[in-house]
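Only one chain comes next, encoded as structure tokens, the form predicted on its own.
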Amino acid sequence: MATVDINNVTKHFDDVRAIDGVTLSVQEGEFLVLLGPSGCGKTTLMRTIAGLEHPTSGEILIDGRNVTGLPPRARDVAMVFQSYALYPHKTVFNNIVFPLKAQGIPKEEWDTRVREAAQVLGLEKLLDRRPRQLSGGERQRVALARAMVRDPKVMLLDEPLSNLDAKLRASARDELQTFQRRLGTTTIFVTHDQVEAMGMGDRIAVMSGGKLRQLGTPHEVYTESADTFVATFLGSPGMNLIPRNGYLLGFRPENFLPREAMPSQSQIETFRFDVKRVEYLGADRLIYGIVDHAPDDVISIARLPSAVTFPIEVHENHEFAVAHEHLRYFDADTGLRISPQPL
């Protein structure tokens, strides 16, 4: 296990600032998720940690040692790529053992270390197969075993679940999290999928435009979003933002309920809600509409669980409400979180 410190790192490609002054620290044994849309700089940051890219400025420290100028092989990190990058002509055993050969590990240790990694990831019966004979989930586990067998200080995972179907991704998340907890290896995981980030990360580093927008636990970044980007990027759907007198009023769709469904003891803010569309999702309903005094192009969404049976029809006007504790306020110009404002 090791700590990772990223100190004011920038990475420029000509005029493009792929990483723009990022500073963060990863704790020993932590599972940190780098989350953001495509092109936000998260993969470039991971490649910089691995030594595959060299920063334009700033420094990378692993376990307190400055590794900024060191090649990848000298950093004691292992990386799992989105494509898995398995050797198609090699068996599972030989794919996993390859980094041990490259490191010059004594041959008498190979079998024990490979079989220990295979046991952790349920690959014992697949060691004689080749990648083409494996499912997507099995290939993903082989890639993880190949990284794990080195016993690295830091594990870097670049969207390793993105090639799996939805059902397999859910089970793979569980397997990966169990595997990381068992080993206690410091792990940095890159994804654009907020469900993966919220479900797996001890903390989430949300990135946009090469900048770190917020760092915190899943609960912190979701409920106490630092700006409008984080507020709208996290959540499905994201936070509603309503223009008010020089600021934006925010509230999550699941906290936007018919007035009759609100707890009687709550302090609430009520809105007239002109319903435009209803989307049925089985366990939930998404209600799309316009809040009173909001521009016609600002659509708000209410997410109602199936237990809320209050009838909602299209083209009707209803009274909805949000508890004061769930209201958030943002500066209209900067998008940054601000203190509560007069409603």
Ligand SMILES: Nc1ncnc2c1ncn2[C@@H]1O[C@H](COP(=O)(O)OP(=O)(O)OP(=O)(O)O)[C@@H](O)[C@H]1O
Given for the second form:
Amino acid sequence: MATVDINNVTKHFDDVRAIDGVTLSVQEGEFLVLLGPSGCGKTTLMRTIAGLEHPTSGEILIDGRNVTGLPPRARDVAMVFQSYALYPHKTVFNNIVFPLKAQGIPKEEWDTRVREAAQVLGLEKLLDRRPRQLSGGERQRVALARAMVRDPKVMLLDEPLSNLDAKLRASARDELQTFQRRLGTTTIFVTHDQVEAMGMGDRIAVMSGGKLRQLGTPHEVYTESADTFVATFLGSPGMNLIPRNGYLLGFRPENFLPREAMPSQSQIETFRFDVKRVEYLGADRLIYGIVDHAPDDVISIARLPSAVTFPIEVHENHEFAVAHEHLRYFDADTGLRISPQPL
Ligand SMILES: Nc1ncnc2c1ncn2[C@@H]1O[C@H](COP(=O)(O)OP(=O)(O)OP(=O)(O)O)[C@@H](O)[C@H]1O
Ligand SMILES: [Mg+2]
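Could I have the structure of this protein in the form predicted together with this ligand, to go alongside the form predicted on its own above?
After this comes the whole thing, all chains and molecules, with the earlier chain placed first.
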């Protein structure tokens, strides 16, 4: 177990700023999720923590020790890569044992440690197989077992679930979280899937364009999004943003309801809503339309639980509302949250 401090780290590849001044502290035993769109610098940041890339500027501290100049093997960090590669000709046992050999761990310990890791990840019966005889999910677990077998201070997992189908992914998420809690290993987990991030992270670090946009608990980044990027990246669909008097007014689809469906005691802001399209998703209905006074190309979305059976027709101009507590304000130029609201 260890802390990880990333102090003002920048990484340039020629003219690409892959990481741009990121400062971030990961607590001991924490499961931190690094979330952001493709190309935002997630893998580069992980590789920099692991020592596979040298930062252009800034420092990496592990357990308070400056490791910026140290090679990967001196950092006691294990990384599972996005394209985790198992040795195809080695058995599962030999794949998992490999880091122990490479690290010069005494031979007497190998068997016990491999079996422990295999047991945690449900691989005991597969130790004699080769990777091609395994399912995608099992291979992924072998890659995880190989990372955890040497009991590293820090585990870096770069989209380790990306090759799994949706169902397997859900159970792999579950397993991964359970075993991280059991081991208590400080873990940084990369994903571009916000649902995965919300469900798994103790905290989420949201990145875009090489910058850290916000760091907080899933609840904080969702309900108190620091800028329009975070507000629209989180949620499906993301937050509605409407230009108003030089700022942007934001509200989430699930808080945007027909006036009739609002609790009568709440303080509300009402909007005429010109309904363009209705989409049924089973559990919910999405209503697409244009809010009164908003430009024609700014589509807003309301998300109504199917239990709200209120009829809503296309081409209808309906009165919708948002409770005051759910309104958010952002600077139109910088995109930053204006708190609590403009004067
Ligand atoms: N070795 C390299 N040389 C040049 N540019 C690079 C190199 N590695 C990454 N980049 C660039 O740096 C940026 C960040 O890349 P990175 O791989 O960290 O993104 P990512 O967030 O992991 O994306 P993804 O979700 O697609 O894996 C991208 O613009 C990428 O093209
Ligand atoms: Mg990546």
